[in-house]
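Given next, in C-alpha cells, is a single chain: the form predicted alone.
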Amino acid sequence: MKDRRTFIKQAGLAGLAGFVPINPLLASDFKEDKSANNEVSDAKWPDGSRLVVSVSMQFEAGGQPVNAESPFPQNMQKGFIDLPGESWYQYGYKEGIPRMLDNWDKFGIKVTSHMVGSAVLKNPELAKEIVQRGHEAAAHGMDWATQYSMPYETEKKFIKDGADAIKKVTGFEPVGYNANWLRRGTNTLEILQELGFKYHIDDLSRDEPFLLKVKGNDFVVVPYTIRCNDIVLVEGKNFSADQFARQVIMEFDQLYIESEKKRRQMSISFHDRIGGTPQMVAATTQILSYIQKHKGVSFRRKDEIAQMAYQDKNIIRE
C-alpha cells in the first residue's frame, strides 16, 4: 500500500488526466519511474539517515519567577517565599544537568539545550560546560515572562538579551529559539528572522521538519514534542518513570516503521529538574539504549536538523 504523500501527488497528476491526455508510454513511465513518487529520496535524510531523534534538554532553572509553579501546593500567602518550591529548581543546576550530561556522554549523543539567560547568567559555569561538551545553546527568552502579550519592540529586546547572555556567557550564538510553553506571539517569527535566527521548535503540527516564508525568506520549524516530555507527562500527570519510557519507546516504535517510506523527526524532551533525576536518568538509559539498536536511526541537535532543512530540496514548504 502506498503511504498518504505518495497518493497525493499521484492523485494530482492522475488528475489532470481529464485535461491532458496521457499516451501508453507515459502511463508506463509514471508506473515504473521512481522519481514520480520519491518513495526513497522523500523518506531518507540528506545525511543517509532514516530517522533522526532530537532531544531537548531545557535550562530554566535559576531564571523562574519567585514563587514559581512546582510539584507543592500553591497555597503560599502574599509576602513570603516558597523556600522547599525553590530548592526544588535549585536542583535543576546543582543535580539534574550534570546528571544529564554524563549520560548524553555515556551514548555518544549531542542535544538542544533551550536556555533562559537569566538561568544562564546565575549559573555560567555550567552553561559554559554544556557547550563545551559538544552541545547546542538554543534561546528560551531573557526569563519567563509572558512574551505573546509583548509589543513588537518589548519582545525584540526581550529575545535579543536572553540570546546575549547565552553568547557572552559560552561563546556561542544561539540559532534557535523556544518560546515559554511554546506561546510565541503573532510577531515572533519576523522577529527571530530579522535577529538572525535560523529556526524555531514551538509547533506540534508534524513530525518532521518543514520550511515557512517569514518576511519574504524561509525559516525552518524544527517540530517539538508535548507526547514524550517530562513536564507535561512526569510532572504535569504524574507518570512513573517506567511509564515514561514506555510511551517514548511506543513512539519511536510507530515512527521508525513510518521512516521506511517517508521522512520521520522524533523528538523527546526533559527538563533540568525532572528529566535529571536519578529515576529519569535511568529511564533515558532504557530509551536510548533501546533506540540505539535499530539501524539507521542518528541523534541530531536541532540546528544540525535546520541545516539540513535548508539544503534538502525535498523539504515540505509551507
The other form holds:
Number of protein chains: 4
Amino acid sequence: MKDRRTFIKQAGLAGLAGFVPINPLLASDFKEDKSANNEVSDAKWPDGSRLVVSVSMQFEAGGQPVNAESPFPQNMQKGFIDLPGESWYQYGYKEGIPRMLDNWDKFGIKVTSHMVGSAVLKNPELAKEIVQRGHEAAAHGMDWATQYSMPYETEKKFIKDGADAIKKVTGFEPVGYNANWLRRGTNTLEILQELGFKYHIDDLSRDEPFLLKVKGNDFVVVPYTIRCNDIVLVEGKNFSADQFARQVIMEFDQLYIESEKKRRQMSISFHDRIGGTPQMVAATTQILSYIQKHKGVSFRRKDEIAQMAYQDKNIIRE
Amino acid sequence: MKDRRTFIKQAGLAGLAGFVPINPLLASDFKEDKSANNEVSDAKWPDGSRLVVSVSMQFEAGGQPVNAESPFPQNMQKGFIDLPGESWYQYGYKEGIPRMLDNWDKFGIKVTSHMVGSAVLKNPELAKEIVQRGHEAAAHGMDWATQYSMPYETEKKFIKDGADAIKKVTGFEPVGYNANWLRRGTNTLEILQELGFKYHIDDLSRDEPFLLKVKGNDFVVVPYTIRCNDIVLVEGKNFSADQFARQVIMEFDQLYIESEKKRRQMSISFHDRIGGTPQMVAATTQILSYIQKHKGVSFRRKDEIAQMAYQDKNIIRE
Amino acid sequence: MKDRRTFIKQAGLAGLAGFVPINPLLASDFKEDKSANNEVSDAKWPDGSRLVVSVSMQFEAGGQPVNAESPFPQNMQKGFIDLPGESWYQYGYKEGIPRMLDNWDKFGIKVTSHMVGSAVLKNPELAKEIVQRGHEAAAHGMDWATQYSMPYETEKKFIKDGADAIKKVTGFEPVGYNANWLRRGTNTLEILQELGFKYHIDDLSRDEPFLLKVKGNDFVVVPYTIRCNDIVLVEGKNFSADQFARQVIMEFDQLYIESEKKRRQMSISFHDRIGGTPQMVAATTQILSYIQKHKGVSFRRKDEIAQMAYQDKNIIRE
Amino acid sequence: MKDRRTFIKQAGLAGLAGFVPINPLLASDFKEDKSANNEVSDAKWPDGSRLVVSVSMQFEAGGQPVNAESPFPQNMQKGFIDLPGESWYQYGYKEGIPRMLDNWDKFGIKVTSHMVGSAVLKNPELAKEIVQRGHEAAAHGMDWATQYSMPYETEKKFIKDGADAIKKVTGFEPVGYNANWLRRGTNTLEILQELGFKYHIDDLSRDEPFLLKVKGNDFVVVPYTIRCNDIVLVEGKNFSADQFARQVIMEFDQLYIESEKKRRQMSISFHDRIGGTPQMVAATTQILSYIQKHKGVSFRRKDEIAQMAYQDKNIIRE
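Same protein, different condition: the form predicted alone was shown, now please give the form predicted in complex with a further copy of the same chain.
Starting with the chain above, the whole complex follows.
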C-alpha cells in the first residue's frame, strides 16, 4: 500500500484545492499506519487540507421496487404499474448519472457512488463507466429492501450480494456501506466488518469522521447528510434548486470558518434522478464553483476519508 | 407534405431564436423522410437550433370532476359542492388561458395545448381561439378519468371521444397525447397508434425526444416535465412564483450549456388555473425574456418536435 | 346618496394613487345609477384609476372554536385545550390588528375587515376602532361554523346574527359577505340578497368584479384571493414572509401591465394572527411601498368596489 | 439582590447594543422593586434599550423518546430502533450546542437554554459548560412527556425532577419554564409558582412580556415564538436556512421600527440538532450581525427580562 508519507506528498504536489488522483483503494489498504508521524497540525487533515468535502452520487434507479415513491401521487390502484413514476426513475440512468459524471470532470473532483446491486446489474455499462472515470463504488444493498429488520444471515447475504454485483460488474471492491434510508439494524456493523468493509456512512452525528469499536476492532464512520442532500427536493415541490444551492453554500461557509481551528468534513449528496436534472446540476455548478474559490479545501472520496481516519492519531474515538 | 429541405429552409429564413410559423400539421405529415440528408451537425436539431424549448398549456378547467382537488381543504361533507373550488377552476378559462395567449403572442411563440375533451365542449370558443392563434391542440382524454385501469375498448373510446371533441370544435386533428397525471396504461400506446396519433408525452426519462417501437412501428416520445411544471404550486403553499422562475431558468442554463455538444429539449408546462395567474405570467415573462436572449434556441410545438424526431436519422431508439 | 358625478370628481381631486376618503356607505347607496354617463375610457375604473387594489383584514381571532387548527400539531388528546394554540390566536387581537391598523394609516389606505360575529363580541373596542379609523366592516358569519351544509333558515339566522353583532358594536351596517373558507352553500346568495347585502367575495374566478343575477336581481361579486393571501403561511413552515412579498409584487406587476388596456382588480388578504406579525407587516410594507410608486392605482374598500360595479355600464355580467 | 438603580447603571456602562454580563439570578432576586422610580421613558425598557432580543437554545437531544420524530419517514416497524434518527439527535450535543456556544461568544450575547432533565443527565458536562459560559438554564420538563394531561401531583413531580436535575448538574436554579411543544396544562402555572418559578414562556400572544395573576400572585409571561424558531426547518424540507434568516430579519425590522414608540421584545429560538447545524449557524450569524448594527437593542436572557418585567410599573397586566 501507498504509505502515509507518499500520500501526503502527493497531496502537496497536486495542490489542496484540486483533486488528488488516487487509484481505487484495495481493502488491504486500510490498515492503521501506526508508524507514521503526524506531520501536520491537529487542525488539519492528514492530506494538509483544512476542510474535506465529500460528494455522494446515489446510483439507485433501475433497482427500485414496483411503484416506488416518486413525485406522483401515491394512490395507484392495486395491480397497476405507475408508468410515469418508472420513467422518472429511468431519468436517473439515462440523463442523471451521465450529466453528473461530466460535471464532476469539469470540476476535477472524484465522488463516492453508492450503488444498489440490482441497479448495477440493470445498467452495468454505466456502473463500469463511473469506476473507470475514477469514482468510488460503495455498496448500498442488493435492492431497496428494509434492511434493519432482517435476520443476521439474511442481512449478511443481502449486503454481500450487492457488493458482489458491484465487484463483478465494475471490478471495484466496495469498502464503504450505506443502508437504504440509512436504516441499518443492530447487526449491520458487525456484518460489514466480517465482510471486509472499512467504513459506513449511516450516521448524521458529526461533521468529521470518527472511529467505533466493533467487536473490539476499529471501524470508521464517515458521516452523511440529509440536509445537504437533494432528497429535500424529492417530492418536487419542497425545496427549489436555488434554495438548495444557497443552503449548501451556507453550510460550507460555516464549516470553512470552523476548519481554521479544527478539521472539518462536509458531505453533499445527490441521487441519480434528482441531483442529475439540469436545474440541480446548475445548482451543483454554483456550489462547486463557490467552494473551489477557497484555499485549503480538498474533495475526497469517502474511501480516502476513511483511509485518512484510520491513519489519524487524533481521530475521535467513541 | 412539406419536405425536409423546405422545413430547414424556413427555419433558416425565420431565424433560430424566433418562432418559425408552421401551419397545423396533418397526421399525414408524419412519415419518416428517408431521403433527407442530415445537413446539420449531429449536435443540432434538424431546424438548425441547438436547444428546442417546448411549452405546454393545459386546457383542463371546466372538465374537472365535482369537488376536484384544489388548494382548498379536501374535507367537503358528502353531497355538497365545493363552490370556491369550482371558481378556482373557472379562473382557468375566464382569466388564465386568455392571459397566457396574450403572453405567447408578446413573445412570438407557439405552444402545445393539451385539451380535455369535456373542457373543450364547455368552452368551445376559447378552444377555437387557441388553435386560430397558431397553437397546437393535443388530446388529453375525454375527461379527468383514471385511464390506466380501463379495459382496452373503454380506453380506446375514451381517447377517441376526447380527440373527436377537439377536432369537431377547433378543426385541428390532434396527433399528440397526454394522459391524466401522465398515467397511461399498458395498452395506451397501441391504442394511440391505431387511432393515428404520432407521439405521446407521458415520459420523464430524457431531455430529448426518442423513438419507440409499438407493434413494430415507430412511435415518438416527446418527454414531459414535472419539475418545470406549475403543478409544483398547486396547493398554493409550496413553491412561490419567483422560486418557479428561478428554478426553470437554472434548468435552461444547464441545458443550454449541454446543447453546445448535444441536441437538447426543454419542456415547460402551465395549467390554465395556475400558470394563468398574474404572478405566474410574470414569472413566465421573466423566463421567456431570459431564454430569448440566447442564440440557437427555438420554441417549438410538440407536433413539430415529433415531426423532427421522425425525420431525424440520429434519433435515439429504445 | 353621493351621485356618480360627485364620486368621480372626488376621485379626481384626491389623486389616483392616494386613498380617496369615503364615509361608510349605507346599504341604500347601492342603487344602480342608470343616468350616469361613463366619462372615462373603458379601460379605466369609474374613479379614473386603471388598477384597483383591495386589501382584506380578517378579524377572526377570539371567534375560533376550541382547538382550532394552528401551526401546532393537530394531535391533542380529547378533553384538553391547546393552550399555546389559543395564545397563537390571541396574538391576532393583542398585536396583529393594532399593528396592521397603524400600517394602513402609514400608507393612507382603507381596507375591508371581514369580521366574525363572535370575535367582534369578544373584542368590541377593537372592532369599533377598525371602523372609526375608516375601514369597512364586512360580515363573516357568526362564528367558524360550516355554513354550506346549513338548512336555509339556520343559515339565514347565522348570517344575520353575525351582521347584527357588527352593526350593534361598530355602528357599521355590513353590505359585504365572506363565508368561512369561502364555502358558501347553494342558498347563500339568495339569503344575502334578502338580508340587504350588496356583494360577496367567495369567488376566485376573475381579476375584476362582475354581476350575477340572483332571483332576477343584480348582485355583485368582488373576487377574492387565496394566492395573495397570508393563509399560505398558516402552517408556519410553507411560505416565508419574503416569499410572500415577492409573489404578491409579481402579481401586481402583471396586473399593472394589463390594466393599461383593461380595468383590473387586485386582491390581497391578511389574517389577524398571520398578517399581523412583525415579519408580515414588514412584507406588507415592501408590497405597499412598491405599489404606491405606480400611477393610476387606487386602494379601495370592497364596498366602494361594489358600488363602482353597480354603477358601471361596462361591467361583466354572468 | 442587585437593586434597580444598579441594574440600570450597569446597562449604561456596558452600552446598549452589547451584552450586559449579569451573574445567574437567584430565585430571591425576583421581588418587585416597589421603591424604584421609572427613570426612563415609557417607550424604553428599564435597562434603557428600546428593543430586547431574547435568544433560546433548546437542550433536548439525548432526552428524546425512542424513535422520536425526525426528518426520517415515520414508518419504523415495531420493535426496531431508528438508528439514523438517533444519530440525528446526537448531532445536537456532539456538534450543535458546542457550535452555538462558540457563536454566542463571538457575538457577545447570552441566551436562555431550555434544558430537558434527562438530556442534562445524559450530557452533564455540556450542561455545566452552558451555565459556566454565562447562559441561563431554564427548565423544560424531566423528559419529552405529554405534560398537559398529567394529574396535578404527577405534573408537579415531573417539573420538579427536571429542575432538580439542572440544579444538581449545573448549580443553576431554574426560574423559567417551557413545556414540551409549549403545551402546558391548566394546573401548570400554579405548580410553577408553588415550586418557585418566576416566569414561563408558553405563550405566543404578545411581542412584550406581561404579568398574570396566578392564585392572586404576579407571574411573568415572557412570550415565545414559533415563527422565528428553527422548528420550521424540522422536516428538513420546508424552510431553507436562507429563508429563515430573511424571515427573522424582517421580523426584526418591523419590531425595531415599533420600538421607537413602544418597548418591544423579539424572541428567536434554536434547537440543538437544528439550529446547531453549520448552515443554521451561518444564518444566525447573518441575523446577529444585522441586529447588532442597530442602536438601542440589547440581547437578554429570559430571566433578566422577567426581572425587568417584575420591576416595571408600566408592565401590561392581564
